[in-house]
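Consider the single chain below, provided in structure tokens and representing the form predicted on its own.
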Amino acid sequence: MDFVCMKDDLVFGVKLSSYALGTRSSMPILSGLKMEIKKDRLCLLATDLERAVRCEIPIENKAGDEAVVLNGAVFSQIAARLPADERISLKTESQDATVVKLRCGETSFDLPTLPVEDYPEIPPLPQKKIASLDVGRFHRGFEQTAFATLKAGETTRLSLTGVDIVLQGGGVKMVATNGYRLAMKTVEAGEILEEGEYLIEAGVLSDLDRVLSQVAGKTASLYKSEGQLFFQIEGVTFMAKTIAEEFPDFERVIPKENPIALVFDRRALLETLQRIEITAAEESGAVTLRATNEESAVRINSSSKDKGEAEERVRLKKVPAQGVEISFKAEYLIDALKRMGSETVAFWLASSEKAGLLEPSGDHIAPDDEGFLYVCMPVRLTS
């Protein structure tokens, strides 16, 4: 192996690939970053078997095609701290390619390689494209849904750790739930060539979101294979392993009949909940909302033996059709309100025992809030 490339190209490729390094895996080879030379292109690959990143950059190839594997964490640190110079060279120093010499300006590194034959095969990009998606819309969809999942170590139900991506009609639905709350975001797709449903772990999508945010392109092309979904943009491919477990029937979870409308100024409600949460009981985190059909305000209170109690009135945009007293985990409402930008929100309720539906409302819904809704189960407090 013997090639020269622009330093910025290599640094960019190494940084993106590093998001898929298996640094916590029991398989040491997954901590490696694979470099494949094919003519005038260098392909950088990394995988932890749950995700994979493939990034191509142009090079000046001075030898034949070859592949080596370097310690990904070490190589990533080196790339981030290289001296100021436009070009960088890499060359195998031994006949059996056990050492790679890296030179940039006056700096050089001799880097040991890992066994290339032990590196797992990363599936190639499938030929059939199934959809295209605006990167900005994907980011907003991820931001407004992934927070509602559970982390992998918190449950044995894998479906509750993932975001369900549904390609249907002319739109993409992204849905997440932990069993007590559900966040859904519907965005327009550039095109959908094949409808489908794909459940992907939220942590994997978080790395995808980071990768897409650093690529210049605005549209990602989607491809699928058995058990995998691929996102391709500007010479960068991100592979995400799908979760085989079935996702809950979210359409049945969304309340359809909610006669009680509590319409709030979003920021006023958020700030009140953040204050009242301070005295909520540790075990439930619950705050109670009390509304009547005689007053255009809601009383929100919490109490606990250890912390005391608090109450605050929050003005409504209009008097509700009927009264209600209902409790929610404050954290769940705060999480959703923080991720919205609209001035006004509507909280739709049916009774003290049924789930509430929160969504942006009014004549001036923020563009980024279009297609967002949030369902939250109430907390049953014992007297």
Given for the second form:
Amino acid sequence: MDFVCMKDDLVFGVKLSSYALGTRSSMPILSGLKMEIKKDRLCLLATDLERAVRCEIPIENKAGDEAVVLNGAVFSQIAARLPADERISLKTESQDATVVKLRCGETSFDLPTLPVEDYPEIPPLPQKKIASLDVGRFHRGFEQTAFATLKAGETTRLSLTGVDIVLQGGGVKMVATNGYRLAMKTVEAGEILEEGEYLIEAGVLSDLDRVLSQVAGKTASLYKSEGQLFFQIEGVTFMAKTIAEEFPDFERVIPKENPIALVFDRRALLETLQRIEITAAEESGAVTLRATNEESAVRINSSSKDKGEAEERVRLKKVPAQGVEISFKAEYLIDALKRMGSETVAFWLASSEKAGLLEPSGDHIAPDDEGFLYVCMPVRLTS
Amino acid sequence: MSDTSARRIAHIDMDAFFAAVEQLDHPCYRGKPVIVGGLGPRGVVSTASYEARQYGVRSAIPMSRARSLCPDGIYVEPRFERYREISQQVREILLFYTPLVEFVSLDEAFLDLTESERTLGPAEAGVAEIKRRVRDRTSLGCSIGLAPNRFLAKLASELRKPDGLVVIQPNEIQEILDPLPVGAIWGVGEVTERRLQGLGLRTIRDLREAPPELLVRELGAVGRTLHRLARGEDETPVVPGRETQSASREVTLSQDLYAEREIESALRPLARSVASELRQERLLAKVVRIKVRFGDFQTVTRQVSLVAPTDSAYLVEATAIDLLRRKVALEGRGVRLIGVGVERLSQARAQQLPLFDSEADSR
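In place of the form predicted on its own, output the structure of the form predicted in complex with the partner chain.
Then the entire complex follows, led off by the chain already shown.
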């Protein structure tokens, strides 16, 4: 191995692929970053078996095709601190490729390699493209849904740790739930060539989001294979393992005809909830909303034995059709309101033990809020 | 009192509580064998009246076995709400004597009367009065043990059931403990008892006189605890409001099961039954656990904390099944016993309702 490349290209490739570096001590080879040289391309590769990143950059190759594996953590630290020089060269020093010499300006590193034959096979990009997706829209979809999942360590229900990505008609639906609240975002897709549903762990999706946000391109192409979903954009491919579990039938739990609309100024409601949450009972975090069909206001209160009580009157944009009294875990409503940008939100309710539906409303829905809705189950309080 | 530094701990245990309440509410049941428990095909006896015990019916045996032992018994499903109501009446009486009351279950409590002796007089008179007041208020009998610690108090309450009142003074401890079988010690189950017998230790006296190093070597840290208990020593405090209630169901299978699907089918009704007890008792559980015992008696338990406390049969069942699928390596071994339990129970004052609450909602 002997090649020269632009420093910026290498730094970019190392940085992106390092998002997929493994940390499991049971498979030390996964802490390695694999470099595959093929003619005038260098392919940087990392995986923890849940996700993989492959990043191609151009090189000026001075020898044949070859593959080596370097310590990923060390390589990415070096990439982040290279001196100001345009070009960088990498070359195997010994005959058996056990050491790679990296030179950049006046700096040189001798890096030991890891056994390349131990490195797992990463599935190649499948032939058939299934969809293309706008990166910006994906990012908003991720931001407005992934928060609603459970952390992988918190549950035995794997389906609740993932975001369900549904490719259907002309749109992409992203849905996430922790079993008590559900966030859904529907965005237009560039094109959908094959419909399907893919459940991906929120942590993996978060790394995908970070990778996509650093690539200049605006549209990612999607490919699938058994158990994996691939996102390809310019020279970068992100492979995400799908969760082999059915996502709950979310369409059933989205209220369709809640008759009571509480129309709020989003920011006012958010700030009130953040105040009233302070005295909510520790176990439930519940705040109670009370509205009548006589005034355009909601009373929100909370109380707990040890922290005290709080009440606040929040203005509504119109008088609700019916009165209602309902309690929610404040955190669940705050989570959603914080991730919206619209001035006005409507909270559609039916009765004190039925799910509420929160969505952006009014004449000025923020473009980033289009297609967002949030379902939250109430807390049942008994004295 | 012979020793002024000794604690005065009482243990009160309602006699055949669930069955006694049924006899109280249904006069025609009185004097007859009454068996309270799950009446389904795989139900288990919760409580048997003293009349039923004469037929050999005990709590925790399968209902089918009870029916064959006592075919003419009166079999009823538990009414936890009613039991809770009476338990509350007892609680009010106990709290008159000391705030240090720890309810272990609906029918069992520990009291620390050490401090209240100064204001209310000797604990011996106190517990006698408690017995009388419980009888007056609820028309039910109870057995009480009074001793220097929890272990001995519980042991004392069991010595003369029903309607017993046993006081163990510090100077009587050894005399009372020594002749009892090791199995009388709190926490010594069948397995430990067999191991102790294997070491030639049959009575508490044998255990007390055994070298502690031997016990530690054979049983680990538990050995040290057992040696202390054999000497009648127990420092565990009475903690009011601890109420570490839990509910569980387990079943020993009529034959070892190998197929995952069959094991799951055995687990599901247990989970539903535990959830139904929660709803009847108006309690919510934060932790779900399962227990699997293999043909070779290796036993594993697995548990998980829920995001929000629940009494939903669907959630308890789905969680139990998930635990079995993801956390237990069956490896083709036969399963002889399976169980589901819930822990960290709280009153259902605030319940986060779930989005998906039925079979149909989860495809």
